[in-house]
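Read the single chain below, which is given as structure tokens and is the form predicted alone.
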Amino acid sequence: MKRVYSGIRATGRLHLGNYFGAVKGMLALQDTYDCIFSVVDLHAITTPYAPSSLQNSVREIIIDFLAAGLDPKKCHLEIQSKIPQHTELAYLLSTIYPVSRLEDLPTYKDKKAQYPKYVNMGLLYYPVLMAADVLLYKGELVPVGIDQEPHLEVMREIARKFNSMFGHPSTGSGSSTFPEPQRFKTEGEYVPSLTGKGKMSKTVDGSYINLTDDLAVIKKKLAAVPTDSGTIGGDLPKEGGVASLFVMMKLFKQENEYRKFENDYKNKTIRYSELKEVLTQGVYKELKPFQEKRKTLLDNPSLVDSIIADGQKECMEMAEETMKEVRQKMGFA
């Protein structure tokens, strides 16, 4: 079976962007592939964070995973920092990859601009650790959005470099060690921000709807999405708050409603308050089963503890198997 790896940063509750961009992809994969799903808490500390709430954030995301439908009998769940082989492999891989390549990555430049007073070595190192996360388990598929493609290319470059240096038969080290990971495209790989600018993100206030938001909160957030006068007409806009609303209607399978409001827009008769109410009900209907299951998990902490412990044990064994091979090929064993 092909191996899948995907991780979500421990920077707060999961939102709709995570759900459509990653978690739904996970659900589609767990029945067919050998999957490892991780809370990547080491990545979370490369941008400003609260140490006092980090452990709670990690646990909340594990519970979100389970409530969304991830089945520990079908996949492996891990907490990145609890598997020390992640950082061991990341360091070893960093010795064969150029700094200049990392400095040119658009994601690094974006984060530097977003946090000009928090530019740290971990931020530069982020793609190498991300590569180690996936390669540690010899992952072949990664369910992430299109914006992560530059990081996936780094993974492939590192895999090729390692295989060339340490995995080719001419070196006497045996066959290639790492596969070259590919992106698994999900339906909602790009969920637009409620602000109408960019994508939904936990680091941008007012841009997202959490999976735990109740009906009143969802309604309030959607009510705040910026719209126009409703008398413009013509084709639907490609960006801005109105575009975000229509994209979300498609994601929530409101095809009939989408067509109705699209015609209203073209005819300059659209009522955004009505559209937002319809979308609010669609979002809440999808999230309600998740929220009910989540409550059940919160009421049974021992079950969550057991799932976490079992996942860590399984992942530790797989990670160590890879590291034994890497150490031997790099001359450490």
Given for the second form:
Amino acid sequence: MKRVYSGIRATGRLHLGNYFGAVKGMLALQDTYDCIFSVVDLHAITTPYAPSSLQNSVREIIIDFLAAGLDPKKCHLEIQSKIPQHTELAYLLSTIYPVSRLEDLPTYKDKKAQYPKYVNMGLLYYPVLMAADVLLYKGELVPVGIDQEPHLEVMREIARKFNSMFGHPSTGSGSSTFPEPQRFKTEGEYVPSLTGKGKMSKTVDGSYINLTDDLAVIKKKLAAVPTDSGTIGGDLPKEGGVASLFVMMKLFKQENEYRKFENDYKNKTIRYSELKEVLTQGVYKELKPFQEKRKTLLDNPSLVDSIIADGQKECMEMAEETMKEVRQKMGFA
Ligand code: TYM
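I have the form predicted alone already, so could you send the form predicted together with tryptophanyl-5'AMP?
Up next: the whole complex, starting with the chain shown before.
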């Protein structure tokens, strides 16, 4: 069965970008594929973080996964740092990949600009560790947002390079070691920011709605979306706050309402307060069952503990299987 791998950094609560770009894809795949879904805590420490709250952040994401509908009977849940084979494989793969390629990646440049005082080796190494995450399980499909495409490209290049250098054991027999992973695209592969500029992001205040936000918070955040773009009438704008609101209506399947407000926009009769109220209700309706399930999980810590322990055992076995092969092919065994 094809393997699927995806991960979310333990850097705080999940927001709608994570949900539509990644979690929806994970949910769509868990019935059909052999899936591993991870809290990537080693990736979380490449940007400034608080060690005292890391463990809590990890657990919160596991709880978010479960509350969103990831089912440990259908998929394996992993905490990245608990499977040391990730860092072992990442180091081995780093020896076959050029530094210059990593320095050129837009994601690295963005992070450097965002944290000029925190440009560390881990940040440069990020895509290599991410490649190791997926290749450790020979993952073929990766449900992630469109922002991760450059990292997927690195993954494929590393897989190709490894296969061409070490894929065939010295006996001359055997097939290539790693598949070339492809991104699994969702309808929400790019969720725009509530500020109307760029994408929804954990690190940009005012840009996101968390899955745990209650009705009042959702209302407040949507009320702050800028709609005074100056233009009105004609086709809907492609960027800015108004565009973000319409994209969200679509993602929340408010098709009829979308058409109504689109017409209002064309006819210059649109009332944004009305649109925001409709959208607030749509968002809350989708998030309410998630939030209720979350509460029951918080009340049952031993269940969460046992799910984490089971996932770790299953993942360790799969990871070690690949590492035996890699160590042997690279000459360590
Ligand atoms: P992270 O935690 O930054 O993002 C988690 C997932 O959320 C998606 N995402 C979005 N999708 C659509 N619109 C948005 N505005 C938006 N914001 C975030 C991201 O694309 C991602 O899928 N590098 C990964 C973590 C990772 C990983 C892996 C993923 C580490 N190793 C191996 C897959 C496979 C990341 O960006 O995490």
